[in-house]
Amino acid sequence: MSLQVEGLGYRYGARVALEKVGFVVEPGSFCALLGPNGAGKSTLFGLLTRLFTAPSGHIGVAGFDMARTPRAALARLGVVFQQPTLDLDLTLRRNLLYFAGLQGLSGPDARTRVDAALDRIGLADRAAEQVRALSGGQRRRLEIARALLHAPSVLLLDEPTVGLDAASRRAITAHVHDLAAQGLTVLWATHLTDEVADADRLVLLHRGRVLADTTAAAFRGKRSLTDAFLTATQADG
């Protein structure tokens, strides 16, 4: 199993943010973590990336226990956070090389990986430009490429299309679906139903609890995914 979450709970004081959250994302699958704002998605991502630790439950990444072997587990993760984290004053290449260094990559290996990453996202000809010259969609592609430099087993994306126009959102969503089709395990957090395909695995999170864990097609039935989503979350209060 690439990503395993069992019985995860978390509180902010008296407020329950997550309650016995559990699901498994199999290798090479695209899993949409769908939930309205405030559902607990960002809290879950904070626990998955060890920004803070859970008092209960278990997280496993590519067979490594996040609590017992956090360095090994984190090394198998690639992460794209909701807020952009690129240095706008550095060039595309320098941004990627800096991250490669943080992952213990250096010398010819790092340069080879960076050049290959830029080529895959169609930005090799702009490697020497500052990141601030890129569009929002291009910056997101660069962040995804950066997250994959160290060849992780699992890619986590927390609301990765926030602030992008409709065309850029579609392009980024399609790009990451293509990565999953090539064998990468993906957990994609969103509140937007149009980013989820029928064949995608769907984990519906609301008020800190998992309401559904199935395929998007099975969850929506004969309704649109938007209608099924709204019905489920409104019925849950």
Given for the second form:
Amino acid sequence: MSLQVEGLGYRYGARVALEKVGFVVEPGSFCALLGPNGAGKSTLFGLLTRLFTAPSGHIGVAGFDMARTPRAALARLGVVFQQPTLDLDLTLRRNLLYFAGLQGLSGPDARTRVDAALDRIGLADRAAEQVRALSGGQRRRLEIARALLHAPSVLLLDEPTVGLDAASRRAITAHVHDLAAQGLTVLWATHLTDEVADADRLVLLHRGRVLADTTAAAFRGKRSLTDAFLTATQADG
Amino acid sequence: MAEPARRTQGARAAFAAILTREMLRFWGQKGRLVAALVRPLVWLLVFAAGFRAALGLSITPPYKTYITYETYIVPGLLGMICLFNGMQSSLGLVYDREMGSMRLLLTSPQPRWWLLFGKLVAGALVSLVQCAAFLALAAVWGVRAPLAGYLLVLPALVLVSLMLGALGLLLSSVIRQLENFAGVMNFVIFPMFFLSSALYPLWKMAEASPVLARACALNPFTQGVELIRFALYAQLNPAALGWTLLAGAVFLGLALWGYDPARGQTAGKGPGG
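The block above covers the form predicted on its own; next, return the form predicted together with the partner chain.
Below is the whole assembly, all chains and molecules, this chain first.
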């Protein structure tokens, strides 16, 4: 299995942020982590990316335990953060080369990967431009290409469409669904139900607990996903 | 490739990437070099000229003869460059954290201490470039040191920059938001600079206030300035070297503790969604 979360708990002082959170994302599947603001998604992402560590529970990435072998686990993880991570004053190529370096890649290998990544997202001809010159949607695509540079097994995205217009949102959502169809394991955190397709796995997080873990189609039944989501979260208090 | 060799190569690649990024950013911000030079130059060309008559300096090591006030404050102004640069780097870290590029750094599979050390070394290199430019301008102004001093001051500047950079790193690990930073600048930079031997010798301060002179002597920045001062005249001040190394090690240790993932949420303002 590609991403395994078991019995994860986290507190901020007395306040419980996550309580016994567990789910599994199989290889090549798109899993939407759906939850309203304050559900604990960002805390969960902080733990999944080892920005901080959990006192209880287990995280496994492509078979590597995040607590025991953090470097091996992180090396198999690609992350698109909610906040922009690109340096606006550096060129597209420089930004990607910086990230390649952080992943331990250098020399011709890094340059080949960077050129291929820029080519894939149709920005090869703008490689020498500053990132500042790109649109919001293009920057997001570049962030995703950056996160895939080291060929990770699992791609985590934390509300990656924040601040984008409707067309860019749709394009980015479709792009990542395509990546999952090509075999990448994807965990996509969002509070926007229109980003989730019927065939997607759905983990509903509310008040730090998993309320549902099924497919989006099974979860919503005959209702719209928005209705099902609101009903479930309101019933939980 | 064997696993240890692959890891070493990966760590080297990450280190080089951090250094390259910081140098490119520095190179891209021409105003930063100018600003970094204007500050000490104003002190050297204006403040020192005004104070030359008011402040009589006796012959104290490392000086072998009477010196002008301009000559006295050049090492202190080199320290000032390192101090401002160290704090500016940590300001950059707080900004990086709000933007997300800090997350990018911290989620790299390289050891966290190594990544943060790379940041420190990059900051020290930027300081070194600024100090070299300032020394050249000071020489044009007539404040010169022995040739050997110009070489020996380089490792001293690197050490002092690393020590002050580690202090900046420590501050960035405890400061949650950029807005808090201005206050810390006032509470760190000004006391550190003025309670030091950068602008006046400690014996002079002791004449005015023994308590303040004691505080100056305990200030790690004083030790850094004295390390630079002696090195610039091709001499070693072992006590200053020892205290600078010790302060640097303590700051770095605390900063790494501050960035320890097991300590809690260091990379964000708090829980979001």
